[in-house]
Each structure stands twice: as structure tokens, then as C-alpha cells.
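Form predicted alone, single chain, as C-alpha cells, below.
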Amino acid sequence: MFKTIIEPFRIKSVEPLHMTTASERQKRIEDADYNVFLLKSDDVIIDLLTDSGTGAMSTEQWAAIMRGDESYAGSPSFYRFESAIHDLMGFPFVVPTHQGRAAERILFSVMCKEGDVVPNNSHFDTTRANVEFTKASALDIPCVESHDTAAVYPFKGNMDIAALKAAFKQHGRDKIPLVMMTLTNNSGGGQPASMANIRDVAAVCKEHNTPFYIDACRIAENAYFIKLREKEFANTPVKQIVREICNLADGCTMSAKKDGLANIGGFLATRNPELARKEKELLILTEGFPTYGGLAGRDLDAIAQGLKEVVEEDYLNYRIVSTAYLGEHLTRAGVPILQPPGGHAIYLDAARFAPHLKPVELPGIALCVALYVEGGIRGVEIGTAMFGRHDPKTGTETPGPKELVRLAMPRRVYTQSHVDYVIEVVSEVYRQRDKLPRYRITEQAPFLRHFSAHFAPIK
């Protein structure tokens, strides 16, 4: 077996990068109040902020866009979209949305009320915000193995089954309207859950007659990890593994900007016809008619094609191996990362990267700023800025569970030389890690504050 990773595609169109100097980038980040979300993308050289909607579409997807039909109601694009979801996942009722968080908002608005509790292996930022917007509580119960960022464990995305059972005992069935699993576990480092664990979660839900939902935005990547790491599925096609996961669930939400391989779009799926009716009523109010859901017909067609391509195993092997390449080379350079490398991203362990900084001094923000100034790389903090809690009455800050910086790999965008450049830049920042300054928040919003917050170094 050859060691060199080759992309299983050829490049037909290129987009130039705007090369900037360190002094130029220093001025840009100061103007953005040290928040990389507020940078102009033209001022970023390698953009690893997110893998959501940032991928390159295939020739077949661009052809599908030309087939898009923009009829307001009953477009054939919708029926191709619906058919692709039926074929891959098997859920009978499909509600299109303009992206994943819209699906989450509709789902939790219909199913949750004040005082409810929604268990999850780990909620991501928008999922948590949409749960809490209904005045319900988002309960994270990741497996015990996930707490040690340095430990190598094949399925750190698992849910803690004992904690799930304890949640039902503590809160009661009536206070838990649904249980959700995020596949792969984004907040937990892009880590997969095993089929055995998914089966156990489904069994607990069935015992308590509680709906079980999947956040399926990276379900194909999770399925490929199951194929690689669970002997039972070593010879099972990834598409079949995806269907088996979905067969255990009552429904799902999905941002098609990830494993839909599209630049926009998402959906909500369920087996419950009454629930689907309520969801469509809310969809009409805020998103659009149920056969377009806030999307153009061409986007529906791009997603339909993307859902076929995402389970191709040549693509998934390239995807997982190329991400691991980044993680393995950073590890060799001594850079602390969350182990093992995830599917869609590498998570730098900012707490171990900069141990001289306390969580409330925002080591993840310090690292994001340094990566941008040093090499024009944009990552995202997943730590106290994103998941910490600010008490507006006392001004006190409660740290997040971990201090991470995610380097998310856009699908089919960057080549190995880009990744090698990222390795050089991160390694150089690590060599100068003692110089990383403390940061504070100077302005923040009550929800999803990390998107728009302003930061400042503490002199």
C-alpha cells in the first residue's frame, strides 16, 4: 500500500488565494476585534473555520444544479431530493429547510417546552441554542473516555449509557421529549459513535417510549469509522451502515452543508405523520412551502446528488485519511491535539498548548489569533468563548468543558501541500506558545456569543 494520499478527483476550476503579510494580518485582526468570524474571507489564506457549506461540488452536482426546477410548489427537484433521502435513510416524512439550524429550531419548537431536558452525547452550538431558546435544558452526557483529550479510544463520540438511564430516573419520561445523538460528535472532537453504543441508546429510548433522533450532518463519516473500527461491519458497505443507524432512530435533523456535500440546505425527517404535519405548518410560517423549505430547486438537486456521492468509499477514505495526516504530523511535532484525529477536523488542545493561560483568559482565542497572524489560517475556538457561561448580574465567567481550537477541513478543497503548510504554521506557533497573551471579552450577545463577540488582549 502506497503512503502518499492522492485526492480521488481532478481539479477543473481554481480560485486564487489572496496572499497577505503578517503585518497586514495583524491590522486585520485588530480591526475585527480579535474575532476571526469578523474577518473578511479574502484576508484569509487557508480557511479552516468550518466544513459547513465550504466544500467543492462535483461535476455531477453542478449538472444537477442546471436541472433545478424553481416551481413554488411540487417541483420535481423536491421529489428527487426526497427520493435520495428515502433511499439513503429510509425516513418516510421529509421536511426541507434552508440549513441545519432551521431544522433544529422547528424540531425543538414542536417537541420541547419550558422545563424539559434533551440529552445528547454533546450538543453543538446551534443545537444547544435552539434547545435553550424553548426554555428547555440541553444535557451533555458524553462517554467517560471522551474527557481525556490525550487518550486514544476508537469511539469517543459515544453517549454515556449509565448517565442516560440516570437522566430518565432523575427527570422522568415526561420531562424528556426526545434523546439526540450527534454523529460524529462535533463538540467532542469530531469523534464517532459506535453502532453498539447507538443501539444501546435506542434501546434505552424504546424502554422509556421516548423518540430517538440523530443529528446526521456527518453520518457518512461516522459510518465509515464504524466500518473501520467495528469488526461486525468490516465488510459492510457504508451506505448500508448509514441505513442501519437510521433504522434505529425515529427521525433526524441534517445540515446538508456537511455530508450532503452542498453549499446550503438541510432537512428534518421523521417517522411520525402527526409530527411531520406540525413541522410543515411551522415551516410554511418561517421557511417556505413544504416542497422547497427556503431552498432554490437547484439546491435541492445538488443535495440529492451529494447524498449519493458522500457514501462512496474512495471519497470517504480520502476524507478520513487526509484529516488523520494533519493530526499525525502535528502529533509528531509535539503539538497537543485531541486524540485520535477526528473525521472532519483536527482539534488543537488549547489548554495543553498554552498551559500558562487559564480558561477564563481564553487560550483558544489566543491560539486562533496567533494562527491567523502567523500564517493566515482561520480556525475556530471551541472552549470558554463558545460554551462558557456569562452571568450578567455578577460579571463572572464559567469556563466551558474543554479548551479546543478546531481546524475543520472543507471537503474536496485543499491539497496535501496546503495541509503541509498548516502543519508548518501550527508548529511554529507552538514553538512560540509562551508568548500567547491573555484575552478578555469586551462585548457579547446573550445567545451564540462567539459569532459576534469582541475580544481584547490583556496587556
Ligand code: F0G
The other form holds:
Amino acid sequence: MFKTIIEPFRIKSVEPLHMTTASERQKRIEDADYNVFLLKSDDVIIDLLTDSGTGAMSTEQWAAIMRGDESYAGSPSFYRFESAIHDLMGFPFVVPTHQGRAAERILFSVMCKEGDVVPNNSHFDTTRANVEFTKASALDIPCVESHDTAAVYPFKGNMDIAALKAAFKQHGRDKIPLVMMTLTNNSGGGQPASMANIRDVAAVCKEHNTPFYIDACRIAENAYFIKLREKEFANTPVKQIVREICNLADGCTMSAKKDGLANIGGFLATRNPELARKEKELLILTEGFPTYGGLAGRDLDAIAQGLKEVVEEDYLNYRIVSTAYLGEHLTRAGVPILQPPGGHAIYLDAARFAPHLKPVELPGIALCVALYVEGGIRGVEIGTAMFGRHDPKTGTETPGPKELVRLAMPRRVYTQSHVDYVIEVVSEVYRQRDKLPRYRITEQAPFLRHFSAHFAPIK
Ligand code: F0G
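In place of the form predicted alone, the structure of the form predicted together with the ligand is requested.
After this comes the whole thing, all chains and molecules, with the earlier chain placed first.
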């Protein structure tokens, strides 16, 4: 066997990268008030801001786009989309949405009310926001192993079963309308949950007669980790592992911009006909008729094809190995990352990277700016700028739980030499880490401030 895992595709259409110099980038980032969200993407060389909607489609997906049927009602594109989800996941009722958060809004609007509690291994920020919008509270109960960023544990995306049981005891079954599991756990470092843990969560839900839902954004990546790391599944096809996960659940929300391998789209799925009826009523109000849900017919066809390709094991092997390649080479260079490497991203541990900076001095922002200026790489801070809280009355700042910078890998977009370049740039910034300046926030919005905040280095 050869040790090089090659990209299992060749390139038919190319997009030029816009090369810039460090001094040009210094000017661009000053103009963007040191917030990488405010850069123009043309000014970025390697864009690792997100793996969402940024993947490259296959020739079969482009062919499917041409087959898309734009009928308002009853389009064959919808039936192909529905049948791909039936085939992969087995949920009988499928409701298309324009992306994941629309599915979340509809699901929680139908299931939650004021005072309810929704446990999750870790809510993604839009999931949390949509739970809280119904005046319910979003309870994160990741496993204890997930708290130490340096610890290597195969299933850091697991839910803390003792904490789940305690939540039922404390709040009572009537206050918990559903339990959700995010696969893989994005806010927790792109880490997978084991089948054993998913089974335990499903069993606790069953005991309390409570619906169990999955945030299935990266379910194929999670299933591949199960195959690699859980003996029982070493010889099981990934597609079958996905089905086995879904068999334990009552339904899911999905952003097809991740493991749907599409640039837009999402869906809700359930086994409950009454719930599906209510979801479709809400869908018509804001998203569209139930056979398109805010998507074009061509998008539905691209997703139908993407859901077939995403469980191909040559693809998943390349996907997981290439993310790990970045993580392993950075680790070898001494760069502190959240261990072990996740499925869709590597999370630099900015707190250990720049220990001379306190959380309120925004080490993650300092690192994002340096990566951009040094090599035109765009990552995203997942730290105090994103999750810290500012008290406008006292001016005090409460730090976020961790100081991370996520380098998310778009699917099928960058080659190994792009990744080698990223390793070189990050290593160089690490060598000069003592020079990373302190930052402060000069302007911020009251909600989701990280998208639009202005920052400045403290001279
Ligand atoms: N759930 C998870 C776990 C996610 O990672 C995302 C999006 C969503 C739900 C919402 O889906 O964007 O289609 O509305 N994550 C992107 C990211 C934005 O960069 O991680 P959406």
C-alpha cells in the first residue's frame, strides 16, 4: 500500500486565486477594522472561514442541476430529493428548507415553548439562537473528556449521559420537549460521537418517552469516524452506519451545505405525521410550498446527488485524512491545536498559542489577523469575540469558554499543496507568536457581535 492518500478526483474547472502581498493585506485588514468577516473574499488566498456551502460540486451534481425541474408544485426534483433522504436516512416525512437554520426555526417553533429545556451535546450558535427564540433554554452537556483541549480521546463529541439523566430529574420530562445531538459536534471541535453514546442517549429518551433528534449536518463524517474508531463497525459500510444512527432517532435537521455537498439547502425529517403537518404549515408561511421549501428545483437535485456521493468511502477517507494531515503537521511543528483533529476543521488553541494575551485581549482575533497578513489565510475566531459577553452598563467583558481559531476545510476544494502552504504560514506565525499584539473591541452590536464588530490592536 502507498502511504499517500490522493484527492479522489481530478479538476475540470478552475477558479484563480487572487495573490496579494503582505503589505497589501495589512492595508485590507486595517480597512476591514481587523475583522476577517469584513474582508472581500477576493482579497483572501486560502479561505478557511467555513466548510458550509463552500464545497465543489461533482460533474454528476452539475448534470443534476441541468435536470432540475422548476415546477412550483410536485416537481420531480423534489421526489428525487425525498427519495435520496429516504434511501440514506429512512425518515418517512421530509420537509425541504433553504438551509439548516430554517429547519431549526421550524422544528423548535413547533416543539418548544417558554420554560422548556433542550439538551444537546453542544448547540451550534444558530441552533442555540433558535431554541432561545422560543424562550426555551439550550442546555449544552458535552462529555467531560471534551473540556481539555489537549486530551486525545476518540469520541470527544459524546454527550454526558449522567448530565442528561440529571436534566430529566431536575426539569422533569414535561419540560424537555426533545433531546438533540449534533453530529459531529461543531462547537466542540468537529469531534464525533460514538454509536455506543448515541444508543445511550436514545435509550434515556425512550425511557422518558421523549423525542430524540439529530443535527445531521456532518453525519457522514461522524459515521466514518465510527467506522474507524469503534470496533463493532470496522467492516460496516458507512451508509449503513448512517442508517443505524437514524434508526435510533425520531428525526433530524440538516444543513445540506455541509454533508449534502451542496452550496445551499437543508431539510427537516421526522417519523411523526402530525409534526410533519405542522412543520409544513409553518414552511408555507416563510419558506415556500412543501415540494420546494425555498429552494430551486436544481438545488434539490444537487442535494439528492450530493447525499449519494457523501457516503462514498474513498471520498470520506480523503476528507478525514486530509483534515488530520493539517492537524498532525501543525502538531509536529509544536502548534497547539484542539486534539484530536476534527472531521471538517482544525481548531488552533489561541490561549496556548499566545499565552501572553489574556482572553479579554482577544488572542483569537490577534491570530486571525496574523494568519491573514502573513499568508492571506482566513480562519474564524471561536473565542471571546464570538462567545464573550459585554456588559454595556459597567463596560466589563466576560470571556468565552475557550479561545479557538477554526480553520474549516471546504469539501473537495483545496489540494495538498494548499494545505502544505497553510502549515507553513501557521508555523511561521507560531515562531513569531510573542509579537502578537493585544486587541480591543472598538464597536459592537448587541447580538452575534463577532460578524460585524470592529477591533483595533492596542499599541
Ligand atoms: N448546525 C450545525 C452543527 C452547523 O455547523 C450549522 C452551520 C448549522 C446547524 C446551521 O446551518 O448554516 O445551513 O443555516 N454551520 C456553519 C459553520 C455556518 O460555519 O459552521 P446553516
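Quick caveat, the model's predicted, so the values are computed rather than measured. Note that the rigid core is defined as the largest set of C-alphas that superpose within 1.5 Å between two forms. Numbering follows the first chain given and starts at 1.
After superposition on the rigid core, displacement of the C-alpha of Pro446 between the two forms amounts to 2 Å or more.
Core-superposed comparison between the two forms: CA of Arg389 displaced by 2 Å or more.
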